Structure formats: structure tokens, C-alpha cells
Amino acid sequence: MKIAVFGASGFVGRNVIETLKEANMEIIVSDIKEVKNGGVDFIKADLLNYNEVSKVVKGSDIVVHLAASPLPISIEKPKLNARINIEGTLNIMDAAREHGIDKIIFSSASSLVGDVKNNLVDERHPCSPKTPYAVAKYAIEHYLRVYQELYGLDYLVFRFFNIYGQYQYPESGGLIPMVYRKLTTEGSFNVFGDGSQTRDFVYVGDVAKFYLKAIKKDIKNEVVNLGTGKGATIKEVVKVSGEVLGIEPKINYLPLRAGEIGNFVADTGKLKKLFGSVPETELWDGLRETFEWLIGGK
């Protein structure tokens, strides 16, 4: 079995590639900029160039699609973001049709839910995306369904919750690497509101393992939450981070930002039913692994 991975330079992509390599999977990886992945075949490809995309897909059995124009770009340049995320994904899907790919595994975003009406959040929760990025992710989920119905192209969608871990740098704006930077340089962190907002933090090593399971198992044409089912408040993340780092954090409470969503935790019932397990790395352990990596300056 040969796996094509788009988004090779991304935070999740690099972890998935390492896990597939350890499992001795035959893989070919791609991104718009070249990355070194230790002996893995790399093809540079722009998602908006069909011929380049097709070259990556050809000869593969399964496509892992992790490439995306990120949320901040969608706010600044919504049209460009839509082209890359929607048109680029359609190029992957059309190439998959052309070359007879068995399945596309797509990374979607739990943020497409928008207004949280029921917590825990299951896959049937009403969706009202609040950013162009989330709109694009939701549109792609529907394109995948329609392509399956029209052309028989199978897919599996993982809706990501708050993933953290190795290769996520503070420059990404991710909460946990930002907490690390602020605590190690200033000993404090700014929290908007009272810090009681609950999120579902998922260690990237667990996420990568589920991609390996998804490749090996015949699970298809499903949308599945990829979370832990356990919530942690923002304030708790800061305090546990301080414990791991040996720092007593000072929390600066600031006014709640407009548009801030409330509690948001994955219902993992479907994930457990399909895969027999859920991500299990505890927050303290995941933070320790992450901070050790950041301290190592890799």
C-alpha cells in the first residue's frame, strides 16, 4: 500500500509522516515548499496546479490530505483562502478519481460547528461556520460526500479539535506553544475572560496514530470527531503548564473578546465505535512531551 501525504511541512503532517515511517508504510509526501523528511520521497506541488497534484497522487492507494491555507489568512484574504482550500482540494479529488485511489482521508475542523448548542459536540451538531476557513472546511465535507455519491470516491473525514504537540511553534499562534513562550520568558499569561472556557486538547502523537489506524482499517464515508472527549479550561492549561515547567504562573485576566465561543468538547462516541478507542494521552503528559521538544529547540 502506498500513501500520498499532502501538507508535509505542516505541524500535523510532520507527525503523521513520522508515524507512517515507523510503521514501514510506503509514502510519498508533498507540499508547496520542500521539506526534509529523512529518506521519504518528496514531490513539490501547488494545490492549484492540477498536473503537479496528479503527479503526487498517481500510483498511490490512499491520499492523506492535511494541506490548508490557515484560518488567519482566511480573515485577511478570504478569496485566496477559498481557492487554495476548496479548489485545491477539488484538484486532489479529481486526481484521485483519475488514478483510482481507494480513499481520501481529509482533515476538517471542529470550528465549523460555530455556535455551540449542545456540549458535548457530536458529528450531527448543527453547523454555522464563523470564518471563511470554517466555511471552506464545511464545503469540502459536502464535496466529498457528493463525489462519493456521484463517482464512488471513498473518503474519511477527521474533524480536528485543539491539537498540540511537536512541530507546533509559538509563531503558529497556537495556545499551548504561546503559553510555553510567555511562561518561560515572562512568567505570566493573558487570559481573556475568567479562563473557564473549556476546550478539548488532543496530543498530536495520538492524532498521528489514528491516521495509521484509518489507513489500515476499512472505515470509509464517515465524518468523525478527533478529540479526547475530556475538557480542560484555559486557566487549567496555564496552571498545568506551569507545573510541568516548574514555574508559578501569573495569570492576567483581560475582558472577554467578542465572538469567543463557550465550552467546546468532542463527543467521541462515534470515534470509539469505529476505531475501538479514543486519544488517551493525559494533558500533563502531552504538555511534558511538547515542552521537552520545545526546550530542545528542534
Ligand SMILES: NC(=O)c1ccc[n+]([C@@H]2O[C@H](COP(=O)([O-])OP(=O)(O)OC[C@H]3O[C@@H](n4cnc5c(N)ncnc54)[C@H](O)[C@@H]3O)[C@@H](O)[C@H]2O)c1
Second form
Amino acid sequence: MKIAVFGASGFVGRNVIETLKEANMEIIVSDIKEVKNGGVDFIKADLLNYNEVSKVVKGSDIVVHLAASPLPISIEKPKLNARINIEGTLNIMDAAREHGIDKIIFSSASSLVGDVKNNLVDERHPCSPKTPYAVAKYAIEHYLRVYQELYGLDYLVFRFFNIYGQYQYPESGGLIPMVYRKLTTEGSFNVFGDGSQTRDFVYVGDVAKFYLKAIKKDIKNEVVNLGTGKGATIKEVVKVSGEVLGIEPKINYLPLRAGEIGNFVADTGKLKKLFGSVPETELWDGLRETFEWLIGGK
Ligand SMILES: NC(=O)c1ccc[n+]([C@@H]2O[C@H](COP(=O)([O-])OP(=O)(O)OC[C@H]3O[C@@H](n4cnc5c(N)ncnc54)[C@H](O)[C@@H]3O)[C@@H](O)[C@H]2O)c1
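Next block, the form predicted in complex with the ligand, ref. the form predicted on its own:
Full assembly next; the chain just shown is listed first.
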């Protein structure tokens, strides 16, 4: 079985590729920017160029789509985000149709839910996306369903929660690498409100293992949360980070920002039902792995 991976130079992509390589899967990887992935066939492709995308997809059985223009840019440039994240994904889906691909695995975002009405958040929670980025993710979930119904293209959607781990750089704006940077440089971290908001932090090594399972198992035409089902408060993340790093963190409490959401944790019932398990790495262990990588000089 041959797997084509888009977004190969990104945070999750690099982890997924390592896991697929370890499992001796045959892979072809692609991104608009090249990062050395050690002995893996790489094709540079812009999602907006159909011919380039088609070359990557051709000859593959399953497509793993992890490429995207990120959330912060979508606020500045919503049209650019729509082009890359909607039109670019449609290019992959059309190429998948053209080449008779078995299944496309898409990385969606739990933020498409918008305001949380019922925590834990399951896949049937009402969705009211609050950013252009989340609108695009929501649109693609619907395009995938419609392509399945019209053309028989099978898919699997993973709705990601807060993923952290190696290859996530502080510049990405991800909470955990930012906590690392602040604690190691200033010994303190700014928290909005009282820091009691819970989030669902998922270690990227677990995410990569679920991609391997999704490739091997015949699970298709489903939207499924990829979270742990266990909430950790922001305050807890800072404290545990301090423990792992051997630093007593000073937490500065700032006023709550407008629009800050409260608790947001995955209901993992469907994930467990389909896959038989949920991501299991404990926060302390995941943070230790992540910080060792960050300390190692990236
Ligand atoms: N990291 C998270 O916590 C998280 C949460 C929710 C959803 N997601 C989604 O998961 C996927 C992977 O996330 P990530 O954190 O690895 O993102 P990332 O930004 O690290 O990687 C995305 C990759 O897409 C590539 N890309 C951007 N524009 C492109 C284009 N026009 N053509 C080809 N490639 C292009 C980038 O070069 C980058 O390597 C994305 O779809 C993201 O939206 C991530």
C-alpha cells in the first residue's frame, strides 16, 4: 500500500512520516517547502497547482492531507486562507478522484465548533466557526461528504484538539512551546483569567499512531474527534512544565480576553468505538519528550 502525505514539512506531518517510516510503509511526501525527511521520496508541490498535486497523488492508495495555511494568517488574509485551505484541498480531492484513491484522511480542527455549549464536546455538537480558518475546515468536512455521495471518494476526518510535541516551534504560537520559551528565559508565564480553563492536550506521537491505525483499518466516511477526553487547565500545564523543567514558575494573572472560551475537551466515545483506544500519553510524559527535543536544539 502506498501513502501520499501532504504537509510533510509541518509539525504533524514530520511526526506522521517518522511513524509511517518506522512501520515500513511505502510513502511519497510533499510540501511547498522542503525539509529533509531522511530517505523519503519528496515532491515539491503547491496545493494551488493541480498538476503538481496530481503528480503526488498518482499511484497512491491513501492520501494523508496535513497541509494548511494557519489560523493567525486567516485573520489577516481570509481570502488567501480560503484559496489554500479550500481550493487547495479540492485540488487534492479532485486528484484523488482522478487517480482512484481509496481514502483521503483529512486534518480538521475542533475549533470549528466555536462556542462550547456542552462540554465534553462530541462530533454532533453544533458548529459556529469563529475564524476564516475554522470556516474552511468546516467547509471541507462538508465537501468530503458531498464528494463521497456524488463520486464515491471515501474519507476520514480527524478533528484535532490541542496537539503538542516535537517539531512544534515556539514561533508557531502553540501554547506549550511558548510556555517552554517563557519559563526558560523569564521563569514566568502570563495567564488570562484565573487559568482554570481546560483544554485537551494531545501528544503528537499519539496522533501519528492514530494515522497509522487509520491507514491500516477500514474506517471510512466518519468525522471523529482526536483528543484524549481528559482536560488539563492552562495553570496545570504551566505548573507541570515547571516541574519537568525544574523551574518554579511565576504565573502572572491578566484580565480575561474578550471571546476567550471556557472548558473545551473532546468527547472520545466515537474514537474509542471506532479505533478501540484513545491517545494515552500522560501530560507529564509528553511534556518531558517535548522539552527534551526543544532543549536538544531542534
Ligand atoms: N497543530 C495543531 O494543534 C492543529 C490543530 C487543529 C488542526 N490542525 C491541522 O492539522 C494539519 C497539520 O497541522 P500542523 O500543526 O502540522 O501545521 P503546520 O503549519 O506545521 O504544517 C502545515 C504545512 O502545510 C504546508 N503548506 C502551506 N501552504 C501550502 C501550499 N500552498 N501548498 C503545499 N503545502 C502548503 C506548510 O509549508 C507546512 O509545512 C493542518 O491542516 C492544520 O490546520 C492542527
